[in-house]
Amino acid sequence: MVNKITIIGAGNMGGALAKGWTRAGMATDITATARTRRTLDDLVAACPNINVSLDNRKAVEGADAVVLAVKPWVAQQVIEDIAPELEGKLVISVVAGFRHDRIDVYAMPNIAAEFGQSMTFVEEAPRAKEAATLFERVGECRIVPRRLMEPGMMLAGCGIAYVFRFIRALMEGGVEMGFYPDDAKCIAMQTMQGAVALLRETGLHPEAAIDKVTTPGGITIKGLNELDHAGFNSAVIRCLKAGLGK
């Protein structure tokens, strides 16, 4: 049973696990680390009973699990500083394409599990559901085979940024059409939020559920034809690819 996190690493994707697992509860069991005293004060400005170190081998021990939360470039070197301190304990990797055998799981989550609404996928492995456990405080979770991880960081990690850069085109739209900045910003990220409910809700498949909005001759079919002739299900589909090399 994990009743003590330490997260090696408390940039954009640690910091915001361990700010997601504090609003879940659990701040009395983390400790995060930093290569800076900046990024830790920041950290216990937003999470103040969350504990914080500057030494890597000295806050796993005592832990149940450690997140491995750094950069790629750094992490073959990290995990070897805190190799002698990791017996017993659920190692756990967030650190994208970066392999080591002393990894139990490999994890995919998101920015968003700051606000526990992650998509999170965990690679199938002996100790999954332990780890799956723990993601599930900040979001949804899947266990899926190895070969689903990266269509899986393509499709939620970096996912979310795609979204992000579709509510800004919303947000543009409707600049032009005489809204301002902050208003269009809200009337995008309600609608989003409420397709989404929707399809949440009913089960619908999404074009069931478009066929709700569209009257023969009517305006939203102009503008999904208008969609249609600029490529966008391509260019989604093309951009989820990129990232694989396909």
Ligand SMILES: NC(=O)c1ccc[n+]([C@@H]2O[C@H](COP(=O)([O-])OP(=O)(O)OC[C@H]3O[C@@H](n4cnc5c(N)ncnc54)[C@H](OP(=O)(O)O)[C@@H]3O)[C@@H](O)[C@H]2O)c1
Contents of the next structure:
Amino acid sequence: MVNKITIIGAGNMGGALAKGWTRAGMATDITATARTRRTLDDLVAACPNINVSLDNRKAVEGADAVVLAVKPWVAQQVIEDIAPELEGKLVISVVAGFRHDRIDVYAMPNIAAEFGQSMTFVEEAPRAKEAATLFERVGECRIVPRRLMEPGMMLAGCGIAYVFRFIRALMEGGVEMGFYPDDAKCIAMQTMQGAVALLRETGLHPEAAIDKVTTPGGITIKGLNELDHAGFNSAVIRCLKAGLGK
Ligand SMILES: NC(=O)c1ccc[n+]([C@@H]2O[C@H](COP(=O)([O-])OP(=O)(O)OC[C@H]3O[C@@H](n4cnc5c(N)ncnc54)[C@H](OP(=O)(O)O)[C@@H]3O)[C@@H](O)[C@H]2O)c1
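The form predicted in complex with the ligand, contrasted with the form predicted on its own above:
Full assembly next; the chain just shown is listed first.
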């Protein structure tokens, strides 16, 4: 049973988890660390109930679970510094491409964890279910074999950035056609939300949903074919595969 979580590295990802877990109302004691006081002050401003510390070792004392969320190039040093305090604790890492003997569970969430909407992958391991229970509080979580961790990271961890880029493209098109940027953003987001809701509710394949929108000889199919001529599908697939095996 995890009652106390310590997050080492309260940056974009660690901070999102801290806020997400706090907002999920977990009856859990959450402590977060960072390199600078400023990061911790920002976090406290967003989550007044959170405990913060600049001392990683002290912060992990008494924790049930420790989540490593620093950049890959500092992870080795950080885990070696806290290693003496990790005995018996569930050690989870969200650090991309970093492996260490002392890590029990590798996880790959995304920053929508802050709003309870992460898509998280947890690598199969003896303690994977314990870790998954935590990530389920901040979105959807799947336990997958190691071979699917990198693809999962590209689809969801990095994928959220690709979705942002698609929204930006819709916005720019909207502005070119006459909408103000803020309006274009709202329209793009609501359209995306509608598409997701429709697929979720009906279980339709995206192409079957597209059939419902396209009139033979109409304007929707003209736009879709233009995307194909520009290599849209291929560009997305190449984008997802670009980060594999790094
Ligand atoms: N960002 C994402 O979308 C995402 C998604 C999945 C996984 N990840 C993984 O999450 C990790 C962090 O990425 P990020 O984007 O969140 O980076 P980030 O915003 O730079 O956050 C890293 C945090 O680590 C803190 N830090 C640095 N050295 C430290 C130390 N010695 N002890 C304690 N804290 C220390 C930094 O503190 P200061 O702020 O004070 O410098 C910063 O808050 C990476 O390994 C990445 O692979 C990120």
